[in-house]
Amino acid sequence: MLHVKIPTRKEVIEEEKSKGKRIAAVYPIHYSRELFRAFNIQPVEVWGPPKTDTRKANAHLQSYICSVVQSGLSFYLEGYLDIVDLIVVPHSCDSLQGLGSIFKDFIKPKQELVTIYLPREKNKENVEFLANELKRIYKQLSQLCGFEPDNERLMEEIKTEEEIDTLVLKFYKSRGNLPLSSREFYTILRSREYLPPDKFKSILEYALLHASKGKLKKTGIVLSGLLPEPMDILDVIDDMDAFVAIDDMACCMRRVYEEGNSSDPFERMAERIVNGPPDPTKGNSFDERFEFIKSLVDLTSAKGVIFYNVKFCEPEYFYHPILKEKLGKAQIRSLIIENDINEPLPQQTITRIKAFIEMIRELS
């Protein structure tokens, strides 16, 4: 075990405030976080959060939308997101894109509100739509801010994530020879979400320091979803005697993006997340999600797969049945479940969690 100390979301807004940066709340999946900080803004984002009273969001959105952005919502009607400058919506969804609506058609917040429109699949032209998407966020934030910072300024903060990514890169791969629980290694990993990138960069290196020759003799687990909430599903894996070696979720790995080609700060920045790496949201191929998916058990020697959804998130049930289908081929196993980040765990849940974890390990 290590002892690390992250800063909580409250006391960086805090501190970066005092440094006279600007903090940008924002909602996920994808987006340029070194658009931002070029223009001396902190993001920090807003996954829920969860265990937050949604009564305040039911006036404005169908019972059926996803936890995360009914959280997400609430959270900002009671008030918690007044000492942030901006607020940030990225259509990923419809749900997310609906919410972007609420705030700028009937909410109206005080803070600036920017949105991002992201395109579908990878190629030249998705390429080139983000790039111009990009170009027209940093034009609004150069009316909020009042300077514009110039290329070099903008490959500056583009070079500090791409090697950041390096870093997280190297984290995962050093998985199974670090003393930490599932939840130890998350809330290290997840607190990229909100620590400028030198605090992020420090943990990582101090982490990977402790890093030993052994591997964990652990049954190795592949978590899928959007975000591992609530995080009681970590300390259930653990307490079977596995880990999760590596994921395929939103807020963790689908947004570990490789470094662009272009010499083009905007293109360079679109590029990273045009081709990163295969998720619902942006439609890539049942085949592409199948085989990224492979590769993460092949590069851990994980025993199965446990698709962790978010209920009602629609874009990651399209493509459970396929998934399901073609890991079966391969003669990898999996599990689906759903989860409401603002309940607890349920025991059938946990059940069925260890039951799966049981037999993977017998057939193993």
Second form
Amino acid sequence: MLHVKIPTRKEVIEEEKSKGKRIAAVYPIHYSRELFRAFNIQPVEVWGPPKTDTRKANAHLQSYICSVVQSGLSFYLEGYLDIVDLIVVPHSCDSLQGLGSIFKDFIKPKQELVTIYLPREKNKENVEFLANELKRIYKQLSQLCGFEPDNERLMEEIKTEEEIDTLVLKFYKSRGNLPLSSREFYTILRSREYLPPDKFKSILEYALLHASKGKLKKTGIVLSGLLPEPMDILDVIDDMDAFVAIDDMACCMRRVYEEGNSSDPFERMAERIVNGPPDPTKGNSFDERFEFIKSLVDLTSAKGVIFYNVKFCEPEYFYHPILKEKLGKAQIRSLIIENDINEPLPQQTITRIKAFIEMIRELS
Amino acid sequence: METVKSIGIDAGSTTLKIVGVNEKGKILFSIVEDADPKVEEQTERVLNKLKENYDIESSKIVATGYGSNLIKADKKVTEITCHAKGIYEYFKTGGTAVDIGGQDNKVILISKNGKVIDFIMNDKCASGTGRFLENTAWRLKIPTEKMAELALNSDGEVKISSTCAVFAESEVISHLSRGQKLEHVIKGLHRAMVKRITSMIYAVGFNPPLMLSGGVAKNKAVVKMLEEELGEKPMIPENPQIMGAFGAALIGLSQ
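Can you give me the structure for the form predicted together with the partner chain, which would complement the form predicted alone we have just seen?
In what comes next, the whole complex appears, and the chain from above leads the way.
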């Protein structure tokens, strides 16, 4: 057990505002934190949040839209985002693109609305496209903030993010040596969604100081999906004397980007996102996703993969049958479950997770 | 007084099953009761009653089923693992085990050496479960046991399009109000249920032989239709309802 005090989103927003910073509410998944930080804007991500009453959003959205988007819109409509200065909606999937359009055409928020059109697939043309998209956003932010950060300032922020990505990877690699429950590990990791970089970095460094030499003697699991909500799923895994050894989740590992090569800040930011880990919303091939998940299994000696899907998340569903088949051929067992981030875990789902862990333990 | 080495308790959604075995895994007793809402009190009562005839003082207790969290036990194991263990030890073969319970269905692939290699179970939906038939039987005021007989003796079959336990009930009423014969509708209802189960079997990958457990395995119409749909005669234990509790008791032996 490691006691780490992590400020809440509300505390961070209040503190950063008192320092004169602007706050951006950022919807999932990919965006360049560094671009916003160069404008003294603190990004605070909105992944739902879970357990939100979604009735207000239901008036705008079809019933087959996922609970991340349903909750995200309701959260805004309930007034919880009144405090923020701008709203950022990346075009990560059809539902999030729809959310961007609803904001623009129907809700017309008082805050500045920033949309990001993300390209798919890794190639030079897509890096160029995204670099131009980031330049467009740069202009929009310049008008809002009244200044234009120079390339040096942009590169400074990029380097900070790259440093943190390296540290996050170290944190992942030390997972088996850290005296943290899966819930604690992901609470720390996900605080990056709203903490300023220096604060997040110091929390990670503090946690890493407590890494021991002895590895956890528990059954390791790779968790794949959007986000580990409700977090009870992590407790269910831990209760079975297992743990999440590493993940392939949109909120976490899929956004640990490699260092860019370009000396042009816009191109470098674009390279980082385009060349990042495989992601269903980026349309990576089945092979790329399989190889990535397999590399996570190999790295951590995990015994199985749990695909934890948010109900109605089409990009994730698309890959499941093929990935399950490919993993099976590689003797890696996998389980597909789905849930709504606003609902408690049903007993049947808990039974399936437990039975899966019993099975992989017996087979290993 | 015979010594019970291990006791398996399967606290299911509709019934409580308790099985005691000796050190060789031989079943000494089995009890099946309708589940009480307070399953912990019910279990305690049954165990106290057993003390009159058996020595259970040093018995290992392994609990499974939805109510297992409420039961005092040495170990808690999921229904999937327990059913697989019970079925494998009963038939001494791997294959596809299908447990059709009151509230959920499980299809479990068992390896030649008795290990679970894959499984599937329904969640958030009661279609194809025992409750699916029970609901309609209750609505039509027909004893559940009589449902299979009506389906088996029917000379026709009405297609039931909905496999949702709630919507199927209204579909049945609608067919009857349009003058369809009761037995034709009930046969169609069984077919819908079996099709749902076979789709689960195909989803996980059918590997013969087919072995059934759970209370619905006693329904001869379901068994016959499963054979028709899969082209494979199901193997059924003498008392299919207790396979989960039997498996739990066997797991207790290795504790």
